[in-house]
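First comes one chain, alone, set out as structure tokens in the form predicted on its own.
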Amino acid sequence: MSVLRPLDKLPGLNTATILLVGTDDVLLQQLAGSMLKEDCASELKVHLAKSLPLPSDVNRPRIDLIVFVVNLHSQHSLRNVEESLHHVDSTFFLGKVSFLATGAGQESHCSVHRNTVVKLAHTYRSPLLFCDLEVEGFRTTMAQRLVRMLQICAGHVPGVSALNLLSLLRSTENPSLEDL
């Protein structure tokens, strides 16, 4: 069990692999199912993990995109993501990591404040997406977006790289460090 690096493995031919990291198995499986239903020119592989580090496995494919899923209703979910981040090589944060916050629709039930997740994403210079994964329509839309991001991160979209995607996802509306 070691640090996860983006170039540890050779890329598979026409294959794109995403790793969803989070504590809510049911939501992750539903999101993975929605992603696999999407029309994709590449062979799409979705791997789920409760936390990092991953067990040492010689047969594990190269990971093209890591999505850390934070459930805003669970402090445990946030702590799990924070601990897992220590097992990711810094080069992954050059456009191949994203954060997904779920459960923001029921703000009265949230035990993790939105600003906490915003600060986390800002610290790691990674995009933050909000989606209520419990609603099927929202989950389907998020699956489409993640598949498109994955294709870019895997290098299957000509003329666009993971770094280009990172700069496109950074909005001018992102709060400055002083505002946080």
Second form
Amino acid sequence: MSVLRPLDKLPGLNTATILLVGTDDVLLQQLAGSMLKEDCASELKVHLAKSLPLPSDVNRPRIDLIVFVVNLHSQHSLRNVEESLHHVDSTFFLGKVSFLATGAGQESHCSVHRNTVVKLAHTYRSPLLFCDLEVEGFRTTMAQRLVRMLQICAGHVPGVSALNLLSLLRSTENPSLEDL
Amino acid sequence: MEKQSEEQAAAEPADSGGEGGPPQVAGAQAARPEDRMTLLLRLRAQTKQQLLEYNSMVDANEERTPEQIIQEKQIEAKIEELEKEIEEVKIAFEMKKLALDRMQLSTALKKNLEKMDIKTSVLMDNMTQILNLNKLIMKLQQETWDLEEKLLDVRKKRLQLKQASESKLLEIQTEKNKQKGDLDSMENSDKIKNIQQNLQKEIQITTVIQHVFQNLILGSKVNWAEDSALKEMVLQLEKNLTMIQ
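Given the form predicted on its own, state the structure of the form predicted in complex with its partner chain.
Shown next: the complete complex, the earlier chain at its head.
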């Protein structure tokens, strides 16, 4: 159970489960709150974790989407995410993982360069979202977006799969990063 | 239609690097039969989609085992191709969007132009200014071209002069060399040697004759100092002819 696999459990009826991984507990709680406030036809379950691997003795539903939250203000959060990534099965990266960088708004507080996160996300071929979670409005928008992604990843949207979404989300803007 | 509430957050903070605690969800029951109907239909669609996903995963796993290594490169090539296709479609879309933007802009511009008074319109002013500026730019460009042409002409002339002077210098050099060669050849030629030998001989003969005449005059015991003509002659005989050379 040390490695997290995407489809090793049967899905719950009409439920979608998201796992938020990050060091900043308060921000994660707030984000989870905003997500649960969203109007959504499926039942949402939000799990919070400081880091992976998850303890094996807890009975938890199938996880449909993992969001790694990197706080740009702390090196620790980046390292934590990097270490947690080792405990995720490779099939998860077929669209069921996403990175969320927060804190880019306050440039002076940043100790992690934006490019580092971009490179990390590119290495794992996963979408990278930027959002200042401390601002209420931004958080709500991000929660909406995450809920929509989660629904797709959980298979609640007919005709669209997570992999489908991933290929659509891939940005064309920075092909040079591939050469770096 | 259903409300979720988040509870029991961060229930296990002491857990070693583990989960912060799963917030559980309590779904409310759907009230009316129509709602239930739609819920059931949605659930059906969801289950179908999930079944499709599981099926595709099973298929993928089955395919992989036998020829995984051989296919890897092919798959990579295929992926590249597909990515290329996606990129192409994206680019085409962007192009179309740009064209559409341009068309929209031109239409809006046209409408605006029709509405506005010709004399007062800012757009017209701008246009005329742009035209004037363009004319000015063209004029200046023409001038620069002319100047450049002139410069080129001058450079050409300079080059020609340089070439001419070079050829002249070359000519002078050859001329000098020729002269030098002529001189060298003359000095070494047999003719010159003969002439020199003859000259030497003549000089010797003349010297002998001089001495003979001197002795004749002295032997005749004439006082040669009294007759000025004779004196001159005797003194002339004293000349050393070898110094003439």
